[in-house]
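Presented below, as structure tokens, is a lone chain in the form predicted alone.
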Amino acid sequence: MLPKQRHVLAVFPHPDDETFGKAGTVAMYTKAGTPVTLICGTLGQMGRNMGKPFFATREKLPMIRKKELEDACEILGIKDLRLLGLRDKTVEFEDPEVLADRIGEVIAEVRPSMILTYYPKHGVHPDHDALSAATVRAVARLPEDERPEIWGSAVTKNARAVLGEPDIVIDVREVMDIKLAAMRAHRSQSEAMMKNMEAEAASSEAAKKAIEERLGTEVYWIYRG
């Protein structure tokens, strides 16, 4: 059962993350209702993928990646989307207080119930523990009794090894379609991914049924500190 929040704040540094893994949450929130605001770090500039066949350029994939953001957003019920305009691989150098700053007045403004982000140390990417980590600095320093509940997705290989079983399963099944359609629209990004898990999919019924399953589960893990 999906628990009940007044309002989800998302804090992610490259657009998709806030659809990989993440989607099907988002998507039933915004249809139960809950508005989300999304911060999105950077633009991706410096992402590797360039759409299967080739579509983008190194000169025009910010541009591309921009509209993917917001055509996913549309797709997944986000009305409010922030970005922050940092570079892509390089928030670990950002300084984490101004960052922290930055995040707080979001925080301030919409006064979010729980805030989806990345398990800080957890993010494999350094982009991703470097604002959850921001992220977290910016809830501590807020009254406790006025702290959201941060749920991080944690993406190591060791994370359960090392946090323990996930302490928010959601069955996201009901929403598949708007999360496909969300994972489609990052096309720059997804496009080999998604044909790819396409002919596995053909490939058997099992494979087929290992597919759904993976993609109809999300989980997070709370951040205590």
Given for the second form:
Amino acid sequence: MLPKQRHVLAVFPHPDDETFGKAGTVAMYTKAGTPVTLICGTLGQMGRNMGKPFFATREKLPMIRKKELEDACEILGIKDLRLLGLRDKTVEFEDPEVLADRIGEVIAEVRPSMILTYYPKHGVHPDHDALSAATVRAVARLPEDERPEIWGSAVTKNARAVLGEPDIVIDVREVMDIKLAAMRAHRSQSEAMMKNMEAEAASSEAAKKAIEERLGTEVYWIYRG
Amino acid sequence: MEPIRREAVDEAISRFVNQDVYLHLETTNGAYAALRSEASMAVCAYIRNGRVKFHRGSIAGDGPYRVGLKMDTGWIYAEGLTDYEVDEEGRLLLAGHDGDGRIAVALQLSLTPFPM
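Please move on to the form predicted together with its partner chain, as the form predicted alone is already shown.
What follows is the entire complex, opening with the chain shown before.
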């Protein structure tokens, strides 16, 4: 079951963070008529993936990824996209209070009932952890009864050992086509991965089932401070 | 970009000799290298818009290639370069890609700052 929300705010540093592992959740909400606002911190300027075969250069990558993000938003039904204009890999070196201010402004404007972000300290990428920490900081400034719920995506290897079983488990199979389309929209970042996944799926019925199961479920831990 | 041709890259490098140039230099194995067990740790370093002047520079190797730029007070060096492009703005972009098309190293020169 998808917990009802009034407005969802997603806060992520890179184009594709909103899609990989989370596109199904976003699509389920927009399909249910829940507005989703996305704050994207950077343009993923320093991404390592360039397409397979590669078609991007270091200098063209930001504009390519911006377009990919806009396309993914269209596919996912995200009608409100805010870019913070930060630079890839540098988010943790920005003033955390200023980052919290910027996220806080959007929170005050759209008044989300739930915020989707990485689980603090479990984002693996330093930009993930910096922006989730800033999100927590922005939420902590609100009076307790006005704080939206924070759903954290934890991608560390030891997430379950440290955090326990996820609080939220969403079956996203009914929006699988949308999820896959959003993943493909991030072509520069997903092409190699999708090709490997398709090859793996073609290798055996068991492998195909495992992939479908992996893609069909999205999980989050509610952040409790 | 296209596979490196040494003569073309040497010619491109020569156009930046003895001038104030903006340097983008990076190497990375990706932020998820350790998570995916590709390596024991994620490693990345980059400098964007370092302002440098070199009086000698060339490309070496049989591919992947190396580039060394000699400054009065030091060196700029990159290894693992596979592809190059002189773009519409006259900037020299050199990059090293792995079998999955992922960038592992880049060295770029420009007479104007690279966008932030």
